[in-house]
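The chain below stands alone and is given as structure tokens, in the form predicted on its own.
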Amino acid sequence: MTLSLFPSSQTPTARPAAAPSGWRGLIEEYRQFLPVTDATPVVTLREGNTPLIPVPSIAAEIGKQVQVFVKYDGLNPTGSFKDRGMTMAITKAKEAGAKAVICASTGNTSAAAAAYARRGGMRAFVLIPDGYVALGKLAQALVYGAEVLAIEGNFDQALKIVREMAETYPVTLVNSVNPYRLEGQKTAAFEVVDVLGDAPDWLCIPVGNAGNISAYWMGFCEYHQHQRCQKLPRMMGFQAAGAAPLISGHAVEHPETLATAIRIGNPANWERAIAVKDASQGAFNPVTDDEIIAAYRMLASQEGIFCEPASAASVAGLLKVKDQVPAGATVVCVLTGNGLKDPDAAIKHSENPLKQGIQPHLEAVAKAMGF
């Protein structure tokens, strides 16, 4: 005799599968603000919708009843803000029938380009400066299937080559000079406003190739034009002191900084970034490697937020100019990448020692813990 777990009147019946819901990726969520049509073949990994996190320890350093948030774009699918632009760049490349894409990269762009290109069924070629890409980022590009070419030069030389390649050969350039990259990246500004209910008073952001600061400004301006926000922020850009061409006013032939993601001496979006600074009544300031690492440690140890060193330039910069922050201001600092992108930097610059050689028994572990 077979026993049923359900009375005959309660036998469960199959239900139709629920329709997919939740976040659909930034192209679908902000379609009305992006250059796509119903026929556009969207290539997405459900990027965007990254958290805006309050950081009270940073706010306390400034005082004056200031509110500080970080926009943690390190929680995008490949671990950086580059995914925002890449979903658009690869989508439009696929729409145009491209079979291959190319980029120069200090790491994050290569990871994003490789992931989205492979998702879209395209080849991905990446030029990197040999020895100046964090291992986490290089590993991503290789595993995603990019064809990585390491040149004996810096990022600026790599960018010059890939621009020439795209003009000469059948490959699509997906660096931030590609206008669709900025279209995707501007959605981060939309998300900030959607959470806060208005634009912040200040937007602090690391500046390398200067595409992201340009994209954020595009986003804030578009939302303002559509009356989605009532004000526009001051755009405060921060460059590593050893790679600060926008501050010195001239290209840096040999940029140097441990913040490899912003180790760029001749930004492709130079003129656009200057225009953003002027239009927003903002400013560019340098931060030293020591200041970057101090902010990097502070975010991790006091807020539980692990970003890559270049990301911490925004917080380092805010703390450097804290006397200029208006009382009661709302400030957003952009954290562009995840700390796991550069594990070597984390281990090298941690002030928390690894305790080794402990015997595997309770008393030894308790003693090591200080009990």
Ligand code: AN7
Given for the second form:
Amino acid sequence: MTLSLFPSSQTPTARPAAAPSGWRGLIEEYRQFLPVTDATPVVTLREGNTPLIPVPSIAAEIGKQVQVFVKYDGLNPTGSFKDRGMTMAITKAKEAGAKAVICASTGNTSAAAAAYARRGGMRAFVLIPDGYVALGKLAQALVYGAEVLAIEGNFDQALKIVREMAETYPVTLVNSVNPYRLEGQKTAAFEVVDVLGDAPDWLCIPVGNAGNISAYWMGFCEYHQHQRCQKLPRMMGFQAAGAAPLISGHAVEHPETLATAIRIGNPANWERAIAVKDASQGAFNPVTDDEIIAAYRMLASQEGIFCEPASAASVAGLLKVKDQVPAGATVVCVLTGNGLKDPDAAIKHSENPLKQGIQPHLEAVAKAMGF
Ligand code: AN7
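Form predicted together with the ligand structure, per the form predicted on its own context:
Below is the entire complex, every chain and molecule, led by the chain shown above.
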């Protein structure tokens, strides 16, 4: 007698061979809003469709019946929002016949450029500020097969070089001065509206080169024109206090912050950012490294959400200006990158001590647990 795990009436039926289904990546899902045709060779890792997660402990800090969500873009294929822009930029570079792309990067752009360029069969050159790129991002760029060039200078200097490089040599620039980057990134705003049913009242976002804040605003405005949302959010941008040119009004020659992703002193999208702030009746504010780390720890230890330090600037900023949040408002904070990108920061800034030197015995472990 054979023993069946299932009574015959409950035998699972074989599922039909899976047709491609589910989320197809943001270019397919939002094709009507993007500059692609049927002939465009889409390079995708099925990016986008990241969760909008309620964060009640952050909301409780504000009170006033405010609802707060985080748009966790650290769940994209390479762990940051850059994948949204890169699927578009690399797709269009491929369509134009490019053989190589180049970018300057504080880390995330280089990881995304590397992954998408290699997937699209292109070479990827990335310039990074030596010693100021988080370990996970450097690991990604290398393993994805980018040609990584570490310069003895900061991001702003690297960006200047690659801009000139792309004018002279046969390489396509994929920093956010490439308009296709913003086209891809605007889809994050679409996703927020698709989930909430309307735009939020406030959109809080970390600002470095100001590409993402510009892209979100484009997305909200386009959806508004298509009557997919009834209102537009106030765009609340936050910069690290040591790298806050949009607040001081002048470029910062030596930007400094532990949030290395936004260690940028001369944003590429400066004018655009000011225009977004004005059009949305938004504001830019600085957040200190201590405020960033406090928000970073709070998100992880109270909400179970691990983002990188730069991303926590959005939540740190919201808490800093919480008195200005209208009662009953819906607020979305953008978490741009995954916490695993920067394990050094996590270990260095965790208040939670690692208990070491424990003997491998039940009693010793129980004692260490406090029993
Ligand atoms: C996690 O990777 O500039 O204001 O070279 O990695 O659009 O520049 C990264 C920027 C926020 C700022 N959060 O976005 C790069 C780079 C994270 C980031 C920003 C970045 P933008």
